[in-house]
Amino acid sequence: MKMTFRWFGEKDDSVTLDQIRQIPGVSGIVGALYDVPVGDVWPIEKILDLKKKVESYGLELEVIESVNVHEDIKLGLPTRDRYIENYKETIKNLGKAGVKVVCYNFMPVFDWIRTNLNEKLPDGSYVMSYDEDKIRGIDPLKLIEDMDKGSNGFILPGWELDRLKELRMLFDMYKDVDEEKLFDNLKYFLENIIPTCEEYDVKMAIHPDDPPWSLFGLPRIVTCKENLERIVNLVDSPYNGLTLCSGSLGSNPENNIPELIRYFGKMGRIHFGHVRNIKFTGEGKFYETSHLSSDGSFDMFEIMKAYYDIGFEGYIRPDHGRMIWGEKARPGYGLYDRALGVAYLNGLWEAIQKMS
């Protein structure tokens, strides 16, 4: 297991590489190029510049999160072939730079969704939360406005405003795309890129939908064990794999996270693990909390033990944390609580190793 830490770059992250390298047990960062428009080729020069910067702090750059998939690919438009060719060129460049895993998602229009980015908990910390009742009554344009206002001045991953400026048009275009069509479009995408992944040794790891159910009438397919199995079988290659996100999949209580880790881990299809805890407050209602088991609804010991039991040698990172100790940062991506998460997860891992 390699412990990593997501970093948004020098220009748009409150956390520095110097701080990350001081977190015990962190071997590398999970990075990306955020100034390249979705659908364009990532230039090898920019990738190597990022790699050089990361390595100058004694860290590795082996995981990218994410190379966003252009909406035309998800929609299955005739223009998708051009964007797929660009995606393949990006994979080639990443492989040449030593990147081993690309985390990506296939969520239509929206990425992850929360209804409050700064909910205050009794201990004084701030967290992101979700309330399905509020989603049912909100206009998508109002949701974008609320997300922007609650971002603490940072660009939220998956909520880049230039991607969402033609929201009404996108909703209209998705009227004829149901789950089956979205599966077909994902298959077409994977069939085209996986041979390039195999050639350049870059594993694709699809991220679950967050939360894992349909929203605003848009189809979502990365939601449950049945669908995950269908996805890894769309192209039967070890390079077609998963990002197993405990918080995303786990927000549906029917998804048993340790069971999913063991099932897909034994298949060799988990390439990246996002490990975080959430606390349920009702049906379709939860807030994100510290990684500690007793603070949330997940047994983090059992989650880490499942990774250990499958002999996991891939990458893990602590996922969304709280805002604590007065820190001002991108919601979910501050330094302090995620660093505590690293220490906790590494402590569990060491204990499990010594018990075995």
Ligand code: DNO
Second form
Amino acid sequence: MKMTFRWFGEKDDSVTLDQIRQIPGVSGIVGALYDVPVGDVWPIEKILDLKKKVESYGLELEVIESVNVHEDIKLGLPTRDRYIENYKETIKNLGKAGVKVVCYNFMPVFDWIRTNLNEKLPDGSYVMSYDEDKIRGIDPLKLIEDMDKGSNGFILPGWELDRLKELRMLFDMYKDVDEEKLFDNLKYFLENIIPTCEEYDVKMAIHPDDPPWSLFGLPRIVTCKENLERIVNLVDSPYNGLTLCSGSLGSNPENNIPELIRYFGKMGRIHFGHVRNIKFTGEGKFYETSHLSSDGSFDMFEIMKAYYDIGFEGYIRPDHGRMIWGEKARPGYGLYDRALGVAYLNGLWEAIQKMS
Ligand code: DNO
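Right, and the form predicted together with D-mannose of this protein, after the form predicted on its own?
To see the whole picture, the full complex is given below, headed by that same chain.
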């Protein structure tokens, strides 16, 4: 297992590489280029600049989160072929720069969704929370506004306003895309890009939908064991793999995270693990806690043990943390609570290792 830490770049992150390198046991960062529009090729020079910067702090750049997939690919429009060619070009460039894993998602229109980005807990910390009842009554445009207002002045990953401006048009276009069609479009995308991934040794790792169910009538397919299995079989190559995100999948209590890790891990299809803990407060209601088992609803020991037992050699990162100690950062992506998460997950790993 390689412990990593997500970083949004010098311009867009309150956390610095200097701070990240001082977190014990972090070998690399999970990065991206944030100034390339979705669908364009990531220029090799820019990738190499980022790599150089990261490496100058003694850290690696082997994981990218995300190379976002253009909406035309998800919609299956005739224009998709142009964007798929660009995606392949980006993979080539990333491979040449030594990147090993690309995390991406296939969620129509929206990326992850929370209904409150700053919920105060009794101990004075702030967390992100989700309440399905609030989603039912809300206009998607209002949701975007709320996400933007609650973001502490940062642009949230996947919530770039430009892309979401054409929301009404996008909703209309998705009227003809049901789950089956979305599976077809994912298959088409994977069939086209996986040979390039194999050639340049870059493993694709699809991120689960967050939360893992349909919202606003839009189809969502990366949701459960059955669908994950279908996805890894769309193209039978180890380069077609998963980001196993405990918080996203686990917000449906029917998804048993340790079991999923064992199942897909043994198939060699998990390339990246996002380890997040959440606390259920009702049906379709939860908030994101510290990583500690006793703070949330997941048994983090069992999750790390599952990774250990499958001999996991991929990348792991702590996921959304709380905002603590007065920190002002991107919701979910502050320094302190994620650093505590790293220490805790590394501690569990060491204990499991020594007791095995
Ligand atoms: C949110 C993240 C997502 C994730 C993408 C992957 O904090 O988990 O934005 O990076 O869905 O493409």
